[in-house]
Structures are given as C-alpha cells and as structure tokens.
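Only one chain comes next, encoded as structure tokens, the form predicted on its own.
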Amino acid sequence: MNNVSVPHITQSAADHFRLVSASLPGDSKVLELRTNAMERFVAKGFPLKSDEEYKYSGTEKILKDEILWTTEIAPERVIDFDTIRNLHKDALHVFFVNGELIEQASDINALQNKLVICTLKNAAYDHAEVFNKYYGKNVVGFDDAFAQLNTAMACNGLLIHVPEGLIIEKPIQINHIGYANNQSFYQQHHLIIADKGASVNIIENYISNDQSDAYFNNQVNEIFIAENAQVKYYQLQNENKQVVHINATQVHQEQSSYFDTNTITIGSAWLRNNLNIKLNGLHCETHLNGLQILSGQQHVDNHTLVDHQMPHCNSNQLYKGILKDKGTGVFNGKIFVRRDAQKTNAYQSSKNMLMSDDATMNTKPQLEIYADDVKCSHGSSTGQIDKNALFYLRSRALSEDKARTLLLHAFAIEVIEKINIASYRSYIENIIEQRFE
C-alpha cells in the first residue's frame, strides 16, 4: 500500500469534521473540546508501525481505501431482535444497528425510572449538565489518534447514569449489530456514570452478518465510578472477519470503588482494545480479564494501563490467547505506580497457546513503579499444547480432536470463570464450546 493514503484520510476526517461540527451534541465548551481533539488527531495522524504503541499493529494495511464518514441503517434489512434477546434472557437489551439506536426494539422502558439511559443526542438536551460535565474528560490526556478522532466526531452512543445508591439488578446488554456498507466508519461514544454507592452491570455484544461488507467500528467508552460504587463491564467481540474494530475504554475510579471487566474476542479481521484505568482514590479494586481465540489471519491487540495514583489499591490482570492458522496477537500491559501510591498490590499475567507454526504472539508486560512499599508482579508465557496431557487423554479413549478440545477449554475456562454474572457466564461458555468444535 502507498503510505500517502494515510495522511489523505486524516485530511478527509478533518474536512468532514468542519462540515458537521456545529450539529454535534454538546454546548460551546464541548465543541471546543471536540475541536481540540480533532487538532490533536490531525497533528498525530493515524498510527503507523513506526509509532511505539502501534509497533505490531500499524494501520497501513487497514487504511487503504476511501472511508465513508456518514452512517445510515442499511435499507430493507430484517433483523431478528428476539433471537438475540433469547440467547441471554436475563438481561435488559438495547439494540444499535450500524451505530443508530433502535429504540422500539430496546428494553429502555423496562429500566428503573431513576436510571438515565438515552442517546448522546438526547443527553445533550435533556441531561445537559451531566453530558457537558463528563463528555471527553477521560480522553483529553489519552494520546491515541483513534480515541481523539472519536471524541471529536461522535454523535451516537449512550449516556447511562446510575444515581446515588441505586442498584440495577439486571445486566444491561448493549447489542451492536453491523449490516454495513463497504468502508463505512462508525463512531459511538458511551458515557457510563455510577454515582456514590451505585451498582450496575453492563455487557456489550458486537455482532455482524457474515455477508456484511467490511466496515470500521471506532468506539470510546468513558466510565466514571464514584465512591463506593460498583461497575461490572463485559464485552463479547464477535463481528465477522472483515471488520476493523478499535475500542478505547477509559475508566476513572474514586475511593473504595470496584471495577470488573472481561473482554472475550473471537471476531473481526483487525482489532485493537485500549483499556486505561485510573485508580484515583483510596482502597480501589479493579480486575481486568481477557480471552482471545483467533484463526485465519485475524489480528488482535490488547493494550492495558492501570494507573495507581493513590495508596491501598488492588489490581489484577489475566489475559489469555489461543491462536491458530496465521492469527496474530498482541498484549501490551502496563502497571504504573505513582510515588504516593504506597501499599499497592498489582498483578499481571499473559498466557498464550499457539496451535500452529504460523501463529504469532507478541507480549510486553511492563512495570513502572515509583513507590517503595508495594507488591507488584507480571509474567508472560507462550507455548504449545502439552503433548503429555494430550497423550494422557488419548490413553483414556478420547479422540485426538476431543482431547485437544478438552485441553483448550481447560485453558480458557480460567478467564471465563471470572465473569461475575452467572447467566452471562453460561452464555459465553456455550459460545466458546461452539468455537472449539
């Protein structure tokens, strides 16, 4: 590919922003924030392999054609929302198709009255104080071109605001369905705010039709967790193998808050997950888990950063990968412990299994510690299936395929078991079992 197309697309994005900026949600201060984000994006440009943070995931190959910045729902598509809902009956479902909320199919009216859940467009008018206060605040200091581009241009997405003390019993499942036109570029931006003592469980489910054209999905999630609040946030990334998916999740935690996340990746052609967490209060707890199962020529890059800013906080990370064919995985995890963050406990582990000679896994665990009274560790391992274990199972009358499947399931289950919503965990187990068949 000719590299000149990348700066050409950068300029195309800037030109489109000038056309639509006045109509984007938010007041004058939000517009200023959007404009600054676009300026940062243009200055930085799309990341190439020469950028350290995208060393293994340069965008030269995925930015080879013109991009359609406008989005619309594909006409005359019949979508069976009930089938999707029935796969996880214990959740309240919200449906997006090609980035647009399908309100009549969603369970918004079944949610508790005090809970606010609405589109960004409605949030900018009906909940302006909250929207203008939080939109883009977690992204300002994040030096990533895709996140800045989304913050500048996003007009779709949700505001989910859980008021003080409110506990939402049922998980809220946001279903993103892609039936896209070729090279469409969708940008959603979610604001998830849990006030003091609140609790909410959120699931994001990304799916697309196998016959859908290639499209880009560039999403930002800003999660704000107040004192003593809890958020469990899970993702299933299962789009078809033509999709390019970039996902940035920015989390801000206050004192004694709890955050748990688990990302299961089995779809997309090229996928990048950025997960950045700031522990900004005493006694915060956070858990990051992920599982990727790759085949064909899939490329998945997981980047995590846990920023311990205050004392007496705990974080745990466990990421696993199963790669076959020419699948390529990346894990770059960083634990940052600031000078004042004494009594920090932070652990990180990346474990990967290569099922073919052509599969590749790149891992880079990092510790950056400026406090002296901490317990921190990281580890990484990449290998192949245990031949002794395979031989043992075959000696117990299992076929080679069944023995291999059993070992892969045992490897993956450690991540799946960390999902703290029983109904969703069962749903994921069924999907993973089908993947191993």
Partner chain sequence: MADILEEVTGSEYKYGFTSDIEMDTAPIGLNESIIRFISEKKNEPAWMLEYRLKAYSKWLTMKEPKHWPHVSYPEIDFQNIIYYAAPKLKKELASLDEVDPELLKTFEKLGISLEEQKRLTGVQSNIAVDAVIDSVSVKTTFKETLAEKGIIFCSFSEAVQEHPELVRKYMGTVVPYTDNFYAALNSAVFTDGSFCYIPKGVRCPMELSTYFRINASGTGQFERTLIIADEGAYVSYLEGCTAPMRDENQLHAAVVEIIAHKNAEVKYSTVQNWYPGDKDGKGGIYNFVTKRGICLEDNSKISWTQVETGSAVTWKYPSVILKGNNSVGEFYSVAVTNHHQQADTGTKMIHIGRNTRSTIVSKGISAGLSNNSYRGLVKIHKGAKNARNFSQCDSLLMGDKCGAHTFPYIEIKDQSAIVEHEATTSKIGEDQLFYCKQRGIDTEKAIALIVNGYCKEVFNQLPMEFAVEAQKLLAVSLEGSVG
Given for the second form:
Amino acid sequence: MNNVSVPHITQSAADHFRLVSASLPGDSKVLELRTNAMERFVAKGFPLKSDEEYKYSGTEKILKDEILWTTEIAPERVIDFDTIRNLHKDALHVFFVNGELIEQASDINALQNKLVICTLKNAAYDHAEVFNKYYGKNVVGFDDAFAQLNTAMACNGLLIHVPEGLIIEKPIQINHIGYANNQSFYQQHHLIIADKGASVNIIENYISNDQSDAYFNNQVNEIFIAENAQVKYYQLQNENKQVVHINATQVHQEQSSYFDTNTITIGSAWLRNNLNIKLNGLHCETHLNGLQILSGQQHVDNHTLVDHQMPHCNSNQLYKGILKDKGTGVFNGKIFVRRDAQKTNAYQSSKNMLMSDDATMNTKPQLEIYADDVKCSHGSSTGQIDKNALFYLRSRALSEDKARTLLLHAFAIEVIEKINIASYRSYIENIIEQRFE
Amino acid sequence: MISIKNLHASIDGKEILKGFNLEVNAGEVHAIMGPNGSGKSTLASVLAGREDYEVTDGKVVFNNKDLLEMSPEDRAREGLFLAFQYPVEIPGVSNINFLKTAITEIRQYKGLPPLEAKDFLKLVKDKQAMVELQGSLANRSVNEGFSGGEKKRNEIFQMAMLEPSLAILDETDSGLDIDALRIVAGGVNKLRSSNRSFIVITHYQRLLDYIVPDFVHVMYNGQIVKTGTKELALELESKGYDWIKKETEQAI
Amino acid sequence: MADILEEVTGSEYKYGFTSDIEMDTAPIGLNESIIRFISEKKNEPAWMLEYRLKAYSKWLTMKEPKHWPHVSYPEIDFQNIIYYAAPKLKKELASLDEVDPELLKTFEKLGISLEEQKRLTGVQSNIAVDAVIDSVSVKTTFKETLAEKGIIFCSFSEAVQEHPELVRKYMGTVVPYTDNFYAALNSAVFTDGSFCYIPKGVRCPMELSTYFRINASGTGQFERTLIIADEGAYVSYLEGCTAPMRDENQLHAAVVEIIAHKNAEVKYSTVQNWYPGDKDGKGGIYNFVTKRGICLEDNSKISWTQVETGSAVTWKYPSVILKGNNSVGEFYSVAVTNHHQQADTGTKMIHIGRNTRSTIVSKGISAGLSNNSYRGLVKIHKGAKNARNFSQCDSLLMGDKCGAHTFPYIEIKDQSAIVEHEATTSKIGEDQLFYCKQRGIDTEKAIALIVNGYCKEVFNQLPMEFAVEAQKLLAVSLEGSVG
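Moving from the form predicted on its own, what structure would you give for the form predicted in complex with its partner chain?
The complete assembly is shown below, putting the previous chain first.
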C-alpha cells in the first residue's frame, strides 16, 4: 500500500464514483450535477504544488497511500457523548461518528419541532424539493478539486432549513467524531438555508476519538442566507495530529443579510479551509475571523474569498496565527470587488507570530478591484513576541514562560472576542488557555 | 458685489434652500447665523459650485456676472473664496506648490503673467506673518497632519494669498480655541477693505466679537427670517434659537 | 465626473516617430543558425556562442508563463520575429561626423544630443549616455572621462571583446538562463546592451544612462545590462525607453543583472515609456523583463526606482537578493496604466544574510480600461536573523472601467523577522478635486497635482532631471483620463 502516486488516487476516486453514483441521494438533475462535478475533479486531479491555489499546500505530501472510500463505525469502541455535551451546555447537540448521524445521542427531536433538520439521505426523500433545489448550487464555479469531489460523492451531512422569520436562539452544535486509523476518507456535505428574516447559530466541533486515529475529512458546507436573514457559523477544528482535514464553506448572501464566521484551528496534521462568500445583494454585512495555533509539524492553510457583487456591502476579515515548532501556516485571502459593487468597504488583516526558527508563515493577501468608489485595504504582519513587553513583564516578577503565555493569550484574544455567542466564547477561551499552559 | 434672489437648492431630491435672498455690497461684512440644519453650509457650498447640490430656482449675480453659470474654478478666478468648514487634505502636495498653481491659474484667467518666484515668495512671507502661520507649514502637504486650528489658519492664509473680492467663511470658528480664534479673526480684519466683502457663517456669536459685522441675518428652514445688526447676535446668544423658530412658525 | 470620463481621448504618444536608418537585419524566425548568425555578426568568442546555444536548448523545453500573471494577450509567434536588427554602421567610427545623420536626428528627437555631449566632454556633473537602438549600442559618451577613474562603461558587445574575463565571471550569475522563459530567450538571442564596472572604492562622478529604443518594425529587442560595483563603489544608473508607434505588437525581453560587492551601492532608475498602443489597444510593446540584483557581500545596497507609463503589456519584477549581512534592498515604483494597457509588476526581496532590510513602496494608478497589478514576493530564509521588510502598496483608480490589484506573497521562515505589508485602494477624492477647483485650479491640473503628490515618495528617489521628466510623463499619460 506504499508510495502510490497522486494521479493514481485521483483515478481510484473516479472508479469508486462509478460504483456508487446510482445510489447517491438526489434526483436525476442532482445526479447530473454530481457527474459534472466528478468530471471537473478528474480533469483537475488532487492539486499539486504547481497549482497556484495550492502553491504552499501541494497534496504530494499527504497522498502517498491507497485511500478507503467507504467507512464503517468500529463497533467495539465506546464514545462518551455526555462529556462532549457537558463542555458546552447551552447548545443543542448533534453527533456524527465517521460521518454518520448518531440519532439517539442527538437533540434531533427537540430541534425538529422548530425547523427542518435531517440527514442528507432523508432530505432527498422527505424534503426533495429543497434538497434538489439547493444541493451543489454554491459549489458550481468553485473550481477546487476537493470541493468538486465532495459534491460528486457526498451522501452524509445535514439539511438545516430555517423557515421565514424564525429565530433560533440556542446554538446548534454539530460534533464530528473521527474514528478510524486506516486512511478512510469521510465526506460530509451540509446544506444550511436561512429564509427571509430567519436567524440561526451553528457550531461545528471536530474531534478525534483516539490519539492514533488517522483519516481524511473532506467537508463542504453550503450556506444560503436570504434577505435580512442572519447566520453565525463557528468552527472548532481540534482533531488529532494525524488527520487530514479539508473544509469548504460556500456562502451566498442576499440583500441586507448578515454572516459571521470564526474558525479556530488547533488540530490536524494537514488542514485546508476554503471560505467563499458571495455578496449578492445590497447592504450585506460579512465577518470572517480565524485563529490558528500550530505546533509539531502541523500545516494549516486558510483561503478566503469575499466576492463583492453588489454595492453598499461591508466585509471584514481578521486572521491570526501562532506558529510553534515546525508548524507551517498559510493565509491567502482575496477581496474581489466587481464593477457594480460601488461603495464597498472591505478590510482584511492577517497577523502572525513565529515562535520557532523552524516555523514558516506564508501569506498572500490580495485585492482585485474593478470599482472605483470603494474603500479597500489589507494589512499583513509577521513577527515575534515584543521583546520589550516580555522584559517589562519579567521585571514585574513574571517568569519568562508566564510572560510569554500572557502575551500570546493577549494576541489570540482579539479573534476570540469576535465570537458572538457568549457561552461558546467562554468554551473556546478555556480551550485556548489550556493550549497555552 | 453679490445679489442672491429666491435661491432654491436641493440635494438628493431634498430641498434645503427655499427662496434665499441676500444683497451684499462692496466692503460689507454679513454674518449668517442659525440653528443646525437651517441650510447655512448648503448656501456656502451652492455659491462655491459644489456639484452635489442642484439649484432648482433663483438667480445669483456676482460682479455683474451670472454666478450659477460658472464652473467652480471660474467662480474662484472671479474672486469668490470659500474658507471650508472641513479643509481637505491632499497628501504629497506642498502648500506652496498648491498656492503657486492656484495663483498662476487665477492670473492667467485675468490675462496676467505668472508671478516671479521672488515676488511670490515675498508674498508668502508677508501673508504668513499676518495669520501667524509657521514657515514650516508652507512646505508641508496641504492640510495633512495639521491640527484643527492650523487648518483654519491655513484657510485664512490662502485667502490672504488669493485676495478675493468676496470671502465666505463657513463655520471657520468651529473647533477653535480662543487664541486661534483671535488669530483667525485678526487675519480677517486685516483683509477687510472697501472693495472686499465677507459672508461669515457661524453658529455662535463669539466670533462676531472679533469680526464685527455690518449686518446679522438669522437663517431658518432655508431662508433668512430675521435681519439686524450686531445686537441681534447678542440677543440670539442669550435667548437661543427657539424663539426664532416659534416666531417663524407662528408667522406661517 | 462620469460624463467627463466618457470624453477619454488620450494623449498622443510624442515619442512615436520612426527613423529611416539603413538596417542590417537577420532573417525572420529563430533556430540555431540564427543564433550562430548573431554570434558571428558580433564576432563573439566560442564560450559566448556556447552559452547562447545552451540557453536556446533550455528555452525550447520551457513554457511561456501565462497562468499566473494578471495579463492576457494573444499567442506570440516566436518564429515571426526578427532577432537581429542593427543600424548599418561603418566599422570603427573615427568621429561622430561619420555617424549616420538620420541616427543623430533620432537622438535629437529623443532629447539626447550626442553632439552636445561630445563638446561638453570633460565638463563635470553631466550624464554619460549609452544609446541602444534595436538591440545594438550605437554610441557611448564620456568614456574617456570615466576611464580615468577606471570605470568601464560601454556596450555589452564591446565588453565581450575588451573585458571577457569580467563578462564571463558575472554574466548569468544573478539571472541564470534557466531562470524563466524570457530570460532563457534573452540569453540565447541578446544582441547588445550596456556594461558597467565600477572599481574598488570609486564613486562614479556622474549618472550613467542608457537609452533604449526599438525602431525597426517586426523586430524584438533583447538587450542585456550588467552592472558590477566592486568593494566600496557607488553608481547611479538611469535607463530610459521609447519606441515608435506601430500597429503591431513588438516584443521586448531584456535581462538586467546587478552585482554589489562589500560596502557597494547601486541605484538603478528607470523611466519606461515604450509605446503603449493606441487608445483602442492596438499595437504597443510587450515588455517582459527580468531585472535582478544581488547584494553579494556585507553592507551592500541595491535600490530600484521605476516609473512605468508605457508598454501594452508589462511583466516585470526588479528584485534584490540580500545575501550579504546588513545589506539593503529598496524598490520604489510608480506604474500608470491607461486605455487598454496591462501591467503586472512588482518586486522580489529575498532575505538570506543577517540584519538585512528591505523597503517596498509601490504606487499604482489605473485609468481607462486598463488593469494594473502589483505582484511582489518577500521571502525570509531560515537563518536570515533580524530581517526587516516594510511594504506599502497603494492603488488609485480613475474611472470605473479599470482594475487595480494587489498580489503580495510573503514567505517567512525565521522567527526573528518582522515583515509588514499594507495596501490600500481608493480613488481621487471628489473633495480634493472640489477644494482645488475652489482655489481656481481646473480639473486637469488638479489631477496632475494630486497624482504627483500621491507619487511623491517615489519621485523623491529619482535623480532631479529624471524626476522632472517622470512628472511630465505622468501628466501626459493620464491626460484626458478623468474629469
């Protein structure tokens, strides 16, 4: 099973698709979309370093062995759902193990009383109209091999549909528990739809069941935010350091809608986030924040694209990285302002701290602007802990370690403070503090 | 000097000036006071030719010419000067270079050759002294990094350099401490002459202690509703604007 | 303002004359025998021909870089270009009188009066000029004055004949022929260029300058410049470029290499005004240039300043490799695009030595239907202790049919580095324009004033004569573009 080539794995994915395509959820139109996605994927193949979008994250390093395209839950293991639940009591919880919904452990019933929530497979039958209408629509045009592969093959994930005017106060926390050490490749695909004036808060929590687990997690989230609707979407990426995690979040915003996302990354061996926001109405507001704290040999790549298509929209991005040991961080963010998107305000900031001589940070903040009456800027800085501040704290009797921790915490907190759900914010603060100790 | 008759102007479809009338003769100083939103700054902008405003009716004759027909730069060349409420910053363009360009353009309009460098520099030196502007400010970029007081003094300095026949001061006193106010007013007083007129727009009477006006007008709802002398300003200061509003509304 | 925008008329390209000079040209197309032809024409030693042929065989294996630059243009047919076009000159000119009078007229139009220069020989504080027309250096002035100080300033061909040891030692050390598609092409077919060597401890007493001009139609221009500043030396080097107006696109693929030894400093300034094509985007130069300097030893400094107003398509990243400890790299750029011009330009700062510093100031101005991109790389190698970089990239948009883009790449592998990048995009403020108008300044002049102010940081880096020229050029380039 050793040292197979990337094109070989691309081919094995295509072979698997031929086997299963007839049984995948969706009508004939969806199947056509899936087939097209597969063709796009095969045409591109898993991206190599020579691909400009994967310049710093070629898959040569991670795709070396055969991949298992089907997974099962190993029955001999016991998962302690309650411990996870108790860490964040103020949320309604949903549990996935290896991409399969564990219904008996989840608050599905409590949620179903309010909104539509069901697995993708069920959605294709019980909510066929919605499913067939939305599935894959936000991935078309996003020419990324992983996202196309997911869209072609995904059969797991959730449909969350919040009807017009409904406001869901309690956050919905989706817990993903990875559970295999055999090169399994999970693919989930969420459809999150907030109708006119609706509001929903969603948290995704990624953990591994065991320190030795090693698998691939390739997820796509399609988020549709209708006029005047609001979605907060937060992720905590905390899988163990053997895992390869790829995440594409495709957001479509209509007039006067609001989107707020915050991605905290501390886990995984190799991780790639793609966040693509389309501002398709006037007066949209969108906030993208992220924090990555890396150690060991972790490699994390955050890609963002905010596509300003209409006038009078605001976007804000703040991404911070702390890189220890041999950690490698990438931030590639683009603000794209189309000709019609006058009066755009778009800001982006990337700040990074290197804690070791073996750590690497690559940033590529980009502005691509075709409208003239706009205010756009980006800033990027990479440096280390301020030596004067460190000395000042030590002269006030703090140990060097303590002083360092304090300053790192202060650096990280700026991102955490932007989390707009109080209970989740304190949950994250705890995790980050432990991380610094 | 300037004759404004039945001036109506609006912005984004909202009418701000609603039949404004004013006659200013050579050498006169007119103060225009009024509560916030009465249209004072709009008047200044419309007279200077800001394109955001649409003139829907009325006539303005300036030095026997139709002012409203002229481009903003031609109004300036004809001798109309606006001291901005919020002077604009132009990074990288030195004050000196800016003024030299302006003076050359104005002189060219009048058929005069450009000033000799030596004469220009002498002029700069004299006028700077008049508004107690530091020499170094002249070499800095236009208004960039200037304090509020420096910006306002710079406006008066430019006015002194360009020697207009009509100067409109748009809330030049706002944001000034007493010392700066005295300097600015002192500059204006030195520029007063029998062939130069002023329209001084202000919210507060205090400025008029230093620049004593010949007439005081009270503006409300886009019109002049009361005219008097310096004493009217004092009355406004003690009684506020509410009685004017009431009086006006009763009259309607 | 929108109405006035419609009136975009564009200025005439005032350098667009052609000269009727008798030309000596190679047959059209490219193959080994063309390379041998060029090498033979230039009476080159065997090692040079060998170098060319190696570059050529490498080039054949390379692809045109079309996927990453933010530019688009039709396929270039490399077999439809004349790779050698030289003004027919008598060998060994005894005096300037023997120069083709048409050629002298060309220089007069360019504003370089060689006659004048010649008469003034010996007078201090002047500019020494090397003029290159269609790839061939035609005249270098002030040679004798410079020679007294041991400075070598001559055409590249002459350097190959007279100073082969220096050329062999340095050529291709900063930009190897394997570097990229256009560098490989240039290494195979370059016909001439300038060579400059400043010996140990010498401060060059005058600005050295090269004027490049593409004249013949159907030709490409492939010149090479090699500048070496030995220990403690200083030189300020100026480069100006013009080309006639032609309906076709012409290719310019140059290579510039700079080597700065210990404590040496090289300042390289460019005013690039190749023909940009007409207002409908017809014609113009494809300007694909590789410029790179290396701060080879400690305390050396290389500074690039460029004012780019010409060319239909520009692809150019003057770079500095900061190898010596405490070395300094600078890049100051103003890039203006109007009508259908496309520019993808910026710099690379590669930090290798300790305590190295780099500064990047880039001002992009886009008007008309043009696209203007900044693309830059700041790379801090592991072990490049205490490296510092500051980058400021500002874009100004004039009109709503152009584009302004910023693509910085920042790669950091040392924790002691401090790297900061800032970029903004804005338009000329209506407030600023109105303020100027209220002071009696019309729109056209107001824009020139505001834009020159915006570019001041860069213009300040240019030698005086060049700064004045650059300001005028900017005004001409933007004429009629807004309000």
